[in-house]
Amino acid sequence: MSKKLFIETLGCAMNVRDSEHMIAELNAHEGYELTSDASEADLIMINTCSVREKPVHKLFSELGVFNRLKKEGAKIGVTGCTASHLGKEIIKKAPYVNFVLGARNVSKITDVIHRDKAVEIDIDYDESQFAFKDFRTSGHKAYINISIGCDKQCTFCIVPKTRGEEISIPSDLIVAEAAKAAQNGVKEIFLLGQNVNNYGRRFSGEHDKVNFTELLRRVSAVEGVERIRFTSPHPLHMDDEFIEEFAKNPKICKSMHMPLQSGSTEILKAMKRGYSKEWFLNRVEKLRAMVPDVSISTDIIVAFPGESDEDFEHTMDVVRKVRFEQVFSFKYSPRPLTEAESFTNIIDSEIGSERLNTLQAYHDSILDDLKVTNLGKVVEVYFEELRNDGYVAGRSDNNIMIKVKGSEELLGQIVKVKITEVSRMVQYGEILA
């Protein structure tokens, strides 16, 4: 009988890809097969996120549940960013945990499962050229890491302390991975990095030096690749060459995630983001001029230390001008190992909640306006998910989630759809013959 693996993945798309890498290695070298039932698993893993406070709290709650559920002899492991920054503390707090594996040490998974109480959290470990075995949770979308780590020093962010300094993965490895995915029927490639458009700044060893714009060209030249998405570009590195390639390359999906964080130049300085409100708006203006149908999403933190009413109004001003199609918004919470953790000009929690509510309510009104403009539009949808309500779901080129009545025959197909019903988050449509 094969051994069973249960894995819960928290956080970002990079964590999803890290989980896929670990699943592949455990299957190929240790004979583990996935299960959705933790109680039958021989190995239970939680791949963690530490960007915000709640996922850290959730970790220990989940660990307690899994410890009660697990069968006799089953092992429990904690991986990912929280593993990186808490390390041995996880085992001290939850002594039934068998190993801790940091986000920069994914390739060590087949080693640590055999060493009880192993803790591997070296953020300088370089696995940028490690040849992982192949596994994907989706047969229609391929996540591909193009870099590991982050060189930015944003004062609110723990990622550089959990994923180490930024190293780009050689372009030939990325292109080869895209080609293999395409040969297996994948039409959409999703490139991943903390700051994808800083790609090429540093490689491990001697490699063909290319920037992100050139990497996009090389991936788009792969036969069988029909769509390319990526996350997240940094506004600081959105130069004209990058925007022009985004606009003119028909394989690049016309949706852009631009993490604003704050609309106040003064707060952006305190965050060490490296750009101003004016620069951000200038990049949006150029994008929208070249790609009128582009959808733009963003991240916003309200109530960052020192944020005045005027600073918050600058954020609202950007939201009004850009009219983001999607906003991931949060009230600031201090993270360990970050510079901002020591800031003393903390904003009252009630003020922060009020600002967050104001922002989210205003954005809801934008979504109500935008959804109406989609009604009756004809868009090309790449279907990738079969729902249990008789619908098949997919996304348009500019990232609108669209559902149609249908079956698994639609999966992996790019089809023209007329939007017939709209809501804030999901549109419904009918397939055009």
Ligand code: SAH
Second form
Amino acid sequence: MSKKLFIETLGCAMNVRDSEHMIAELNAHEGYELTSDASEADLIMINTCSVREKPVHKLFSELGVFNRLKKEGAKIGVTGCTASHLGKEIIKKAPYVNFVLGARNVSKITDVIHRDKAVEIDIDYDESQFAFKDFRTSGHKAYINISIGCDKQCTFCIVPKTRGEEISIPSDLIVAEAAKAAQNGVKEIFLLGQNVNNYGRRFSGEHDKVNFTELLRRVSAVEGVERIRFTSPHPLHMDDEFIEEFAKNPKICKSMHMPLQSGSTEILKAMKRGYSKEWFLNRVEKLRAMVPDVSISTDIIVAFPGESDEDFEHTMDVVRKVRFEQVFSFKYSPRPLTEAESFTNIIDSEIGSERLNTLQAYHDSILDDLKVTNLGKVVEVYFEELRNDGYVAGRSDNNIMIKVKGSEELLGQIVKVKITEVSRMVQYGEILA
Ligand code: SAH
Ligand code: F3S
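Condition change, the form predicted on its own to the form predicted in complex with this ligand:
Let us now look at the entire complex, which starts with that chain.
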């Protein structure tokens, strides 16, 4: 009988891809098969996130649960960003954990499972050219890493301390991965990095000059690739050349993530984001002028240390002006190893919650307006998921989630759909013949 692997993945798309890499390595070299039942697994892993404090607290209670339900002799491993930053502390606090494997060390997975109490968390480790075995959760969408780590030093963010310095993955490896996915019938490529439009600043070996815009051109030239998405670009690096390529390349999906963080230039300075409110609005204006139906999503942090009512009002002002299609908003959470951890002008937690509520309620009202404008529109949907309620779900080019009544023949197809019913997060539609 094969050995069984249970893996829980928290956090961002990069973690999802890291999990796929570990599953592939464990399957190819150690014969593990996936299970969704932790109690029958021989190996239980949690691929963690450390961007905010809450999930880190949750980790130890979850580990306790897994320890109680695991079968005799099963191993437990902690991987990902919290593994990087807590390292051997994890084994001190939860001595039944068998190994700790940091983000950016995932290629060592087949080694650490054999070394009890192994802790591998080197954030300088370079696996940018490692040839991972192949495994994909979805047969329709392929995540491809284009860089690892992050060179920015945003003062609130722990990622540079858990994923290390930025290294770009050689472009020929990325193109080869896209080609392989396309040969397997995947139509949508999702390029991943903490700061994708910084691509090409540093490679670990010799490499010709390729920036993100050029990489987009190369990936879009791959036969069989019909859609390209990417996350996350940094507003600072959204130069005209990049926006123009985004606008005119028909394979690039017209949805852009533009992490604002704050609308106040003063707070942006304290966050070391490198752009001002005006620059952000200017980039949005250029983008909307060139791509009128673009949908823009964002990340916003409220109650960063020192954020006054006036600063918060600047954030609301940007939200009112841009009318983002999607907002991921968070209350500031102090993180170890970051510069902002030592900032003293902390904002009262209740004020933070109030600001978060104000922002989210306002954004809900934007969504209520936007959904009405979608009614009756005809969009091209790439169907990816069969739901058990008789619906098939997919996304429009500009990232609206659309459900139609249908069966699995629709999966993997790009089809014209008329939107007939709308709600805040999901739209329903009918297929046009
Ligand atoms: N470059 C990555 C950022 C990863 S963190 C990206 O753009 O996807 C994802 C989001 O978490 C950030 O954009 C930020 O809005 C939020 N975040 C990061 N650190 C945080 C902190 N200390 N407190 C609250 N939110 C934070
Ligand atoms: Fe974090 Fe800023 Fe990089 S948010 S991941 S340090 S771009």
